[in-house]
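One chain follows as structure tokens, the form predicted on its own.
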Amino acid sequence: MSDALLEISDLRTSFKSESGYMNAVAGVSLSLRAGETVGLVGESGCGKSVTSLSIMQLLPKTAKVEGSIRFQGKDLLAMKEPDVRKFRGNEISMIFQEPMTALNPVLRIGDQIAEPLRMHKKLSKRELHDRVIELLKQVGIPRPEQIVKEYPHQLSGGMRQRVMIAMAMACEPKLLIADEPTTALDVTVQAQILDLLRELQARNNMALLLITHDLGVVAEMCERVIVMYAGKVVEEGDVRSVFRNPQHPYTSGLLNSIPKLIGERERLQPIRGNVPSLANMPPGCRFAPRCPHAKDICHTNHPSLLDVEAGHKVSCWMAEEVAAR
């Protein structure tokens, strides 16, 4: 996309092991426009979080990240660490999956929210304090004057998640990456957190990359969805098109495993097997060992990402056969 805020092309992230490098993300490409919400979905271990950490460049030194990550036309992978720090937390922010482990247990809440402001904004001590209080109010935390003096363990899970959002929004980023922002929260608090993200996004015209395994959250929040499996994109398109007419067996499996609230109760259809380990990736299509429709070619050759209709792409040999007809 020429108007893309973030454009990732052929991203490949590998981790060093005793037997060499193991590929966790294998050729992922995606893009986001300003104000757009894109969902990145898949099972645990499919490479969603590694993709986000590759964007933020928060992976260990032993990791190898190749390809292109362009933000507003600038290639982040070509930047030196001091230049990346100017973007991280300022232009691009991230809400991490576990707020209890992401927050520093020995620092007060106010000091942690103030950290990105100290790094990126020139504010006086009074302005800094006022901005922290304003952020806590924006994310719906009561008693902000008292909360700034407290520690993470003194807050509930929902409150800690709101603190994480306040930290991420401190510098009003153009792109927010939210990695499982509602995990381990009860349903009522989940709805509050999603409403808050939607409100902050509309206020700042911010792009949102929402990483989740909850397809209900994607249906509610996202305009486009990207389905990942074992480090590769297997299907992508606008949410309505993908959910109404899934073209990849993996996407169909994810949708079929969701309990239905209306109509006749039926036995759920789980996806058999497990996501393959990085050390033992199958040849050909990585989903082939679990796919009920797999043919010989699926076990030997990996299909390309093919347009099945406008804006809807799928990586599957069945789709290629249909297109060939």
Contents of the next structure:
Amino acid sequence: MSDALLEISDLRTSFKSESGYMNAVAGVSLSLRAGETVGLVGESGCGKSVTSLSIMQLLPKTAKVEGSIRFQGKDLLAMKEPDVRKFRGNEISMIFQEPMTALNPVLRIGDQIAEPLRMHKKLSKRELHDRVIELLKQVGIPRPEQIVKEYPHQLSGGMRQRVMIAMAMACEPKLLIADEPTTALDVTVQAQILDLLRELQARNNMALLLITHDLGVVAEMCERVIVMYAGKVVEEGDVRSVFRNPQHPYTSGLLNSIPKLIGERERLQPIRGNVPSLANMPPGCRFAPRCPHAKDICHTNHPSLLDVEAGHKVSCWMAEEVAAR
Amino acid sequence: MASYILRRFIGALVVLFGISVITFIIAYAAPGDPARLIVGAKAPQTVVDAVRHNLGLDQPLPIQYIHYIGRLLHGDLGFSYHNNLPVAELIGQRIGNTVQLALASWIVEVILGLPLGIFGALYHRRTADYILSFLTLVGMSMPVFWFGMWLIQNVAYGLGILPLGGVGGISHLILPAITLGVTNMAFYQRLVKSSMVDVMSQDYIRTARANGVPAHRVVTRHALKNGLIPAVTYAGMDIAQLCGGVVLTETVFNYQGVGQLAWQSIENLDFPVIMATVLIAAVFVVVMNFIVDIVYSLIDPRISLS
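The form predicted together with the partner chain is what I want next, because the block you gave corresponds to the form predicted on its own; please supply it.
Full assembly next; the chain just shown is listed first.
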């Protein structure tokens, strides 16, 4: 996999607590090629945000991150803080779920967008200003000359998310991690923001790791999808292949809990039960307690991630049985 | 903006009017007869009555108050019974000293409290933070008169490098300013620490870090302005209080300021001076509150004055 832009292998992120370390991410491996869009999906608390913050190393000091995260062949986890900083906001950028709180209330929009440029590029004041205006135009903000002088509270949520995107795009990163970028926005604004992300991605040949719980967004945006459950990858593959032929009961469960507008209306089939707590993980397959097909082995041993077809992997004992036949 | 200032000004007048009424009533309800005090214990009653009449003290309270306010509006703070000088002159001699000491003390408080507060926030719940919290608690708990005297004995007298007390130049300011600064800085330290701990966990700090901003710049450029807002509130009250006169410190250092004057006037039942010192302290509080509101609007763009 020499063409991988980002290659994460066996990422384990744990948090120190009173009763020892809690594994929020338990051995996740994934990779992204340049220019590719990958969706990382799962319920709240499945470790998808922790995975993204592990890449950027933005977790609090109580977190322990192990494994390897290679970006363009260099292991980010082996680097010292000042070296990691050269990647943040420069080669790898991130946008967050809450545009309302992710911008600093006491700094002008223009200054905030200029911050990554100040950190990573040597530009004159004039060039800086021009670049900021250009970025604001790129993300479709009207009156950029005025907006640079305004403060976040003067903008709507959708506009603020555009500002966040402009900030993330400032240094033309090779990878953009978008953590639930549209969750906090109105539906109409959501579509605009997704369109904008797609357009910017195509223009800059940027890889996009889209973290979401919204399978509709994945279907619309992504080439590949990675499904996480309780800190582990349970299924990954091309969006078409995974959506048409989900192998893991959890993936099928997620797909069944989307309301259908076409065809006969059926009752929604929610997944029973709740995500297990970090302190109390089942010893075998982590989905076993909620799985309608669970057998004895599911409760005792964890299945490995297995190829079911080209580029489509699943971690489930049912798939292993089929493969063994 | 203009209408805001006008509204604040009218509000300030109401506050000052209220304070003048309250101090007037308290001063006259206090035991002791100023006329008797002026003429001495052995003077015949007729003399006392004459003095009372001259001072207008034999008139009903509301009439006395109206006379007092009338004079006040003409800038006349009255006449000190004890010093035989106009109150305005007495205060005028000392207000400069008090303001100097207030500013010097405030600078010491901020120079100590602000960085230590930021430090405490960055090392929150680590050993360094616990040690620092303990030390600031000690500083906060030291009585001003004890610490002041300790400094006089060990630094001024022991080392012989600084004056023992009195006023005159910067050298006379150092010890009283340190006394007030060390005992008061803990309030800034705690305020700044708790607000910085809160600010450092905000999403926009994560955004700054995600942009590759180094830790020191995250603090100075992205966090500090947000973290200072509670300290500004306190600074307003603090400066007003210091400018109103610090009775204990000025007394310990024999520093001729408004605080010492207030204390002496209370001892001598010198009502016109007592009322003037209270009124001046109130003016400082009102003015500082106004300045604090303006500073708020400068720090935080979400707060507007209109």
